[in-house]
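Presented as structure tokens, the chain that follows is alone, the form predicted on its own.
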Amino acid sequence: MTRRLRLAVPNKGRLVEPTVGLLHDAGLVFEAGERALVARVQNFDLEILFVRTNDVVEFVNDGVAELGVTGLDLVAESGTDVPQIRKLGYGRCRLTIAVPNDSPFRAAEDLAGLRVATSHLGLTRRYFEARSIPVEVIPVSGAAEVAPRLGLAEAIVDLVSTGSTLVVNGLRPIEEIFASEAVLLANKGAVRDRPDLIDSIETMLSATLAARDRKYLMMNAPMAKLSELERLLPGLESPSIIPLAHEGMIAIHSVVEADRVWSLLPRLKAAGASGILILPIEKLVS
């Protein structure tokens, strides 16, 4: 008997809340307790494993879980070629070289012969080696920001999101090494042996993510204004046009990018649209 599909997700850190939120928004019904290690999805043949963020890649690569969600930086750090199904658009951050504000360093080349503290040993070493810059990479398990203050290193390489942590610790960025975000991974064997289930999960998550970035617009307008309104509404393919009871009037339905809606409304009204409705989209499969 084939066991349930397993999805490994982080149990702590910045990716937990958006990952659990995405799974719930996708329609998966499960309870994620604070100390839960496994959650059984009630409406899909899936179990969710809550593990350390750093262990997700290993779980997926070894086949303990068929799917996993973790940071792209940890995938690159691991050096494995585990298949990446899709980026998920949240948890965005940058692996960045940073130095004390009062230091003279302005570029990675200025660190030649010096010490760089980081928990991302593989990515950091590969970056400096590719640039032929000799540095001593100092491993730290966390709080790399304090390394210069403690005299452990002249620079750090760490994940930066807003940059506020650097500012608080008197540091400034000089170069970006790697851009990261959450990513959906799959085990090679699962991609080969259970493609339908893998595709189902990927479609479920992709449809949910696509819907978050778009709104559904409905409006009435004179038929004579259709060409002008169509130019303002670059939907997925073309807007839907529905004749109304009043002769010469139509209803126009279109999907638009969410961040364009408010700048678009005045132009739609000026072009003759009225009774405009803005609706959320739950799922969008394109």
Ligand code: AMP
Contents of the next structure:
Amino acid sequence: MTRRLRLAVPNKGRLVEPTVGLLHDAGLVFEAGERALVARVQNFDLEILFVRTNDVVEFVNDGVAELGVTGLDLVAESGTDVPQIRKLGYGRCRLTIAVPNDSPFRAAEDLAGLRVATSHLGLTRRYFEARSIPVEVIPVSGAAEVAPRLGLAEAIVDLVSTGSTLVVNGLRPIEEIFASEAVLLANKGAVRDRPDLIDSIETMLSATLAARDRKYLMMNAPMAKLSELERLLPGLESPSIIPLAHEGMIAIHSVVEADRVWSLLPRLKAAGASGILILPIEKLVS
Ligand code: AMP
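Since we've got the form predicted on its own here, give me the form predicted together with adenosine monophosphate too.
And the full complex, kicking off with our chain again.
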């Protein structure tokens, strides 16, 4: 008998909440215990392993888990070719070269012969080597942003999302070397031997993510206004048009991007729509 599929996810840090949130939104029922290493999903043949963010790639690569969620930066840092099933759209950040505000450096080339402090050794070394810029990479285990102030390095390479940590530490970015976000990984053997199961998880997460970005709009309108309203509503395909009891009146149903809803509403009203309803979409498989 094959054992349950295993999904390794971070047990601490900034990827925990969005990852557990995504799995719950996907309808998986499990308890994300603080200390539990393993959670059994009650309504799906899946076990969730809570491990360090840094260990997810290794767990998936070694086959301890068939699937995993972690940062793309950590996959790249590991240098492994573990299959990437899909990006997940959260945990976005950029591995960035930054220097003190008052330094003269404007580009990576200006750092030739100088020291760069980072905890992202592999990506940093590869970046400077690929550009034939000789730098001394100074390994730090965290808080690289204090290295210039301590006189340890002239520049740092660190992950940046809003950039506020750089500002607080008197640093400015000069170059982005890698763009990261959370990613769903799979073990090579599992991709080969259990593609249907990997596919079902992929579809589940994709449908959940796609639904988050969209709203379902329902409205009434005079039939005569249809073409004008249709131009405002480029939904997934064409909108559904349903005749109403009152002659000449129709209901229009359409899927629109969540970000567009508020700017769309006044234009729909101006074009003759009334009784507009905005509904959440639970899952969307296109
Ligand atoms: P953790 O150190 O466990 O909080 O998670 C680190 C991972 O979160 C990184 O490997 C990135 O993939 C991701 N991440 C997203 N934004 C940031 C950020 N501003 N700083 C560090 N890591 C980030």
